[in-house]
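A single chain, nothing else alongside it, follows as C-alpha cells in the form predicted on its own.
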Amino acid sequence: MNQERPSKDNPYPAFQAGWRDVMGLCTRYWMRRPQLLSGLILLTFCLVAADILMPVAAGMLVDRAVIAANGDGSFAAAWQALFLFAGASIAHGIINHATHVTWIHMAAPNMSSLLQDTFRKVQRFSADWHANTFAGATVRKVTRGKWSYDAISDIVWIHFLPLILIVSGLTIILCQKFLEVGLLFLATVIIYVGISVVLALKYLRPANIRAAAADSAIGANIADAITNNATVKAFGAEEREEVRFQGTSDDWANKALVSWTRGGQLKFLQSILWAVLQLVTIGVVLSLAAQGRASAGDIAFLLTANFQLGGHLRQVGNHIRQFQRASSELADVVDFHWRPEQIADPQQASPFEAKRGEIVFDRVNFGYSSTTQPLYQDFSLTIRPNERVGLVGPSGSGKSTFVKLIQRLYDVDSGEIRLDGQPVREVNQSSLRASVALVPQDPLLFHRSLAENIAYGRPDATEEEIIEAAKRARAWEFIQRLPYGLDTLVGERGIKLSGGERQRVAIARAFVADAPVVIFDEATSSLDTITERLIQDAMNELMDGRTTIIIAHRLSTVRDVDRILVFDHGRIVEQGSHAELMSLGQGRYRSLYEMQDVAA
C-alpha cells in the first residue's frame, strides 16, 4: 500500500489501497465468526453437489428413456432417474435457503462491526485531519463502505466459490467420460473468465475508480453547501451554489456514463465469447456421438451442464464489475483503517487524575505542518491553580494554539506540557479532555435534546443536576419557554437556538462537566449587551474555584482576571494585571486597549 506525499493543498492524502489490501480487510471480518464461516462453506459444498447431480440425472434420464423406447429396458429406470433429478432440485432449494440464513447471520453483524470500527478510527483522527477533510465525503465513504463490503462478500462466497466448485466437479465428471472434452470444457471456462478479468481490471476498473471519486465529491459538495446554508442565504448565493453543484454533478454523470458504457461493452463481449466457446464444446461432443463414442445422455448432460454453468458465467462479468466498483469504494475504508492516529495514546496510558488545575509549559517547541517556521520556541509558562488568565493578541499570535496544546489536539515538537504534574502525552486523551471544559466562541450542539447537550460532558447527570446547571448558566429561563423544555431538539449544530442561547447551553454543559480547568474562547465576542451581561455573570460563577483561561479580542472581558498574557508570534511579550499593563507607557496591551476604547 502506497501513499502520496502530503502537500499544502492535501496534507492528508489517501493511501493507494489495492485489491489485496481490500481483500485483507474483508478476510479479517470473515474470520471473526469462524463457526458461521465453516457452516457456510459446508453448505456451499452440499449446494454444489446438488447442482452437479441435476445434469448427471438429466443424462441418465435421457439414456434410460431412449433404451426403454427402443424396447431394450423398462421405463422404471427412467422414472428413477427422474426422481433423482427432482430430489436434487428440491435438495438444492432447501440447502440454498439454509445457506442464505447462515449467510445473513454472518453478514449483518460483520457489516455492523465494520461500521463501528471505521467510525471509531475516524473519531480518533486529529482535529487537524478533520479540519482538512470534507465531513460529507467522509460520511459517504464510511456508509458506502458497509455496502461495498457486503457486495464483495456476496461475490466471493455466494457466487465465485460455488462457480469454482461447479466447474471443478463438472470437469472431473467429463474427464472420466471423455478426457479431451473435460479438458476442453475447463479450457473454455478459463478462457472466458480470464478474458473477463483482464478486461475488467485494465478497461473497466479505472473508469469505476474515477466515477467513485466523483460520487464522493457530490456528497462533499452537498454537505458543504447545506452546512453553510445560512451564509449562502446571507449573500443570496443560491444560484451560485447551484451552478457549482451542477459542475460537480455533471462531472459525476460524465464519469459514470463512461463507467456504465464500458460495463455494457464488457457484458456484450462476454455473451458473444460464451456463445462461441459453448458452440465449440458441444460440437466436439456431437462429433463423438457421430463416431458412436457418446450417447444422447452425454449430449443431454453437457447441454444441461452448460445451461446451468452459463447462468453462473453470464453473471461473472457483472460480478467482476461489481467487485471492481466495490473494491474501489472499500479502498476508502481501508485507508481509514490503515491510517495511523495522528494523536495517539501511549500503549500504557494512565487516566488523567484531575487535582488543582495547575498548567505548566516547559520549554515547548511547536510548529504547524503547513508552515516552515515554528510558532513556539522554547516556550515556558506556569498557570497556578484557580488562577484566572486572559490571553490577548492579534490573530495568529498563538492564543488558540495554546489552548489546543493543553487539550492535546496537537503534539508538541519538543518540551513538555503538564497538567497537575502529569505530562499530557502520557495520559489518556479522553480523561484529559474531560478535565478541561471548553466554551467556544460559536458552540456547536448536537441535533439532540437540550438535556442531552447539557449533560454531554457527564451523561450520567441527573435531571436535577441538569436543571441546576441550566439555572447557573442563565439558560433555564429560555428553556422553560420552549414547547418541550429540556426535551426540545435543538436542530443540526443547534440552529434552532440563537447565538446567546447556544452560548448559555455550552456554559451549562461546562457546569455539569465540573472540570478543574475552564477555557472561554471569545465567549462573548458576538453578543448583544444584555445577553453579554447574562453570560458574563454565568462565566464568573463558572470560574469560581477553577483554573480559567479566557481568549479575548474584546479586552473589556479580561479586565478583572488575575493575569493577562499578551501574545505576539508565539511569544508572551507582556504579562500582568490590567492595572499593571495599563501603567506601561508604550505597552502593547495599553495600545490595544486604548484603540478599542476609541473605537467603542
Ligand SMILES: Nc1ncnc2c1ncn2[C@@H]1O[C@H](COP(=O)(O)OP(=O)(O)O)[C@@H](O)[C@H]1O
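Positions refer to the first chain, counted from 1. Note that the rigid core is defined as the largest set of C-alphas that superpose within 1.5 Å between two forms. These figures come from a predicted structure and were not determined experimentally. What changes on going to the form predicted in complex with the named molecule:
After superposition on the rigid core, the Cα atom of P459 is displaced by less than 2 Å between these two forms.
After superposition on the rigid core, displacement of the C-alpha of G194 between these two forms amounts to 2 Å or more. Core-superposed comparison between these two forms: the Cα of Q278 travels 2 Å or more.
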The other form holds:
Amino acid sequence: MNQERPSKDNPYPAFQAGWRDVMGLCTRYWMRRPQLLSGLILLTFCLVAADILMPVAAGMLVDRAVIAANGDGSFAAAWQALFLFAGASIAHGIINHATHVTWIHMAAPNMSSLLQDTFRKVQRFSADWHANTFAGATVRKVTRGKWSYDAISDIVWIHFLPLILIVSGLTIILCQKFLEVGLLFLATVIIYVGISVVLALKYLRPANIRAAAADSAIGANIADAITNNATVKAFGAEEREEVRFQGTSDDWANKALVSWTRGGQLKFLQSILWAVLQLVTIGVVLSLAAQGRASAGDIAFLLTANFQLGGHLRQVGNHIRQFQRASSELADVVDFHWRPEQIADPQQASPFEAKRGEIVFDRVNFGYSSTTQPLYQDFSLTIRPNERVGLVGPSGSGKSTFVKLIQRLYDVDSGEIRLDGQPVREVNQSSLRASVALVPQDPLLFHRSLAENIAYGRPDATEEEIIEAAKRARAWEFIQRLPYGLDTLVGERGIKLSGGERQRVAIARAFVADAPVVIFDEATSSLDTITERLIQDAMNELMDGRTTIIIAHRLSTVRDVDRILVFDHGRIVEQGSHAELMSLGQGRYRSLYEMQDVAA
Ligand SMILES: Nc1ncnc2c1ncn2[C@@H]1O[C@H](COP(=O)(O)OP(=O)(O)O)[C@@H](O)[C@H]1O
Ligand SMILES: [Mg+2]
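Now show me the form predicted in complex with the named molecule; what you just gave was the form predicted on its own.
Zooming out: every chain and molecule, the one shown earlier first.
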C-alpha cells in the first residue's frame, strides 16, 4: 500500500488503493458467508446450463420440424424439442429466482457488516484525524461505500460470472459442430467486448467523472448556502446566492449533456457492431449450409444464442464503467480499513482505576502534527486530589490542549501524563475518559431526548438520578417548561436550546457521570451575567469533592480557586492563589485582572 508523505497541509494523506485492493476488501466480505457464496456459484452454473439449453432446443426443434414436414409428417420428435425448450425456460425462471433470493441474503448482511466495520474504524480515529477531516465528506464516503460494495458484488457475481460461463459454453458447443465457427464466434465476442470496454473507459468515463464532480459541487453549494441562511438573510444576499448557484447548476447541466450524449453514441455504435458481428457469424453458417454441412437447426441455434448473448453483452460497457466508479469510491473505505488507529489502546490495556483525581504532567513535550513549533516543552505540573485549579492566559496559549492531553486525545511526544498514578498511555481509553467530565464552551448535544443527553455518561441512570442531576445543574426549571420535559428532542447539535441551557445540560451530564475529575473549558465565556451566575452556582456544586480544572476567560470565575496557573505559549508563567498573584508587583495575572476589572 502506497501513501503520500504526511505534510502540514495534509497530515493524513490517503492510501492509494487500486482495484486489486478493492477486490481484496470485497473478497473478505464475500468469504464471510461461504455457504451462501458456494450456493450462489452452484446456482449460477445451473442458470447458465438452462440458458444454453434454450438455443440447443431451438435448433433441435427447427431440424425436427423440417424433417417432419419433408418426411413422414410425424411431429412427435419436434414436440419433444418444444417441450425441452419450454422446460428450459421455466427452469431458467425458477433458478433465476433462487439465485436472487440467495443473493439478497448474502448482500444485505454483508453491506451491513461493512458499514458497521467502517463506522467502528472511523469513530476510533483520533481527535486530530477528525479535526483534519471534513465530517460531511466522511459521512458520504462511509454511506456510499456500502453501495459501491453492492455494485461491485453485483457486477462480479450476477453479470460477469454468467457472461463468462455462457460465452464459454456456447463456444464449446459450436466448436464441437464446426471448429471454425466456434473460434470465429469467440473472436467476435472478444472484439465486441474489447471495443465496448475501451470506449466506456476512455471516452465515456472521463465525461461521467466531470458530470459527477459538477453534481457534487451542486450539493456542496446548496449545503453552504442553506447552512449560512441566517447570514444570507442578514445581508439580503438571496439574489447573489441565486446567481452564484445558477452558475454551478448550469455547469452541471452542460457536463451531464456531454456525458449522456457520449452514452448514447456508445449504445448506437454497439448496436451497429453487434449487427455486423451477427452478420459475419451467421453468414458463415449460412454458407456452410449452402455446402450442405450445416442445417436449418444450426442457424436457429446460432440466432437464438446470439439473441440471448446480446442482452448480456450490451451491458458489458456499462458494467465495466460502474465497476470502475464503484471501485474508486470503495477505495475511500479501503483507506479507512487500512489506516491504523492513531491513538490506540496498548495490548491488554488495563481499565483505568479512578481514585482521588491526582493529575501529574511529568516532563512533557508536545506539538500538534500540523505545526512545526512544539507547544509544550519539558512541562511538569502536579494537581493534587480535590484541588481546584484555574487556567488563564491569552487565547492560543495551550489551555485547551492541556485538557486534551489529560483525556489522551493526543499522545505526547515525550514525557508522561499520569492520572491517579496510572500513565494515560497504558490504560484503556474509554475508561480513562469516563473518569474525566468535560464541560466545554459550546456543548453540542445529540439529536436525542434530553434525558438521553443528560445520561450520556451513564446510560443506566434512573429517571430520579437524571432529574436530580438536572436540578443540581440548575437545568430542571427550564426542562420542566419544555413541552415534553425530559423527552424533548433538542434538534441537531442541540440547536433548539440556548447556549446557557445547553451549558446546564452539559453540567447535568457531568453530575450523572460522577467522574473524579471535572474540567470546565471556558464554560461561562459566552454567557450573559445572569446566566453566568446560575451556571457558576451549578459549577460550585459539581466541583464539590472532585479535582477541578477551570479554564476561564473572565478572571472573576477563578477568583476563589486554590491555585491559578497563568499560561503563555505553552508555559506556566505564574502560579498561586488570587491573593498571591495580585500581590506580585508587575505580575501578568494582576495586569490582566486590572484590565478586566476596569472594563467591567
Ligand atoms: N488540532 C489542532 N491542530 C493544530 N494546532 C492546534 C490544534 N488545536 C490547537 N492548536 C494550536 O495550539 C495552540 C494552543 O491551542 P489551545 O490549547 O486551543 O489554546 P487555548 O485553549 O489556550 O486558547 C494554538 O496555537 C492553536 O492554534
Ligand atoms: Mg481553548
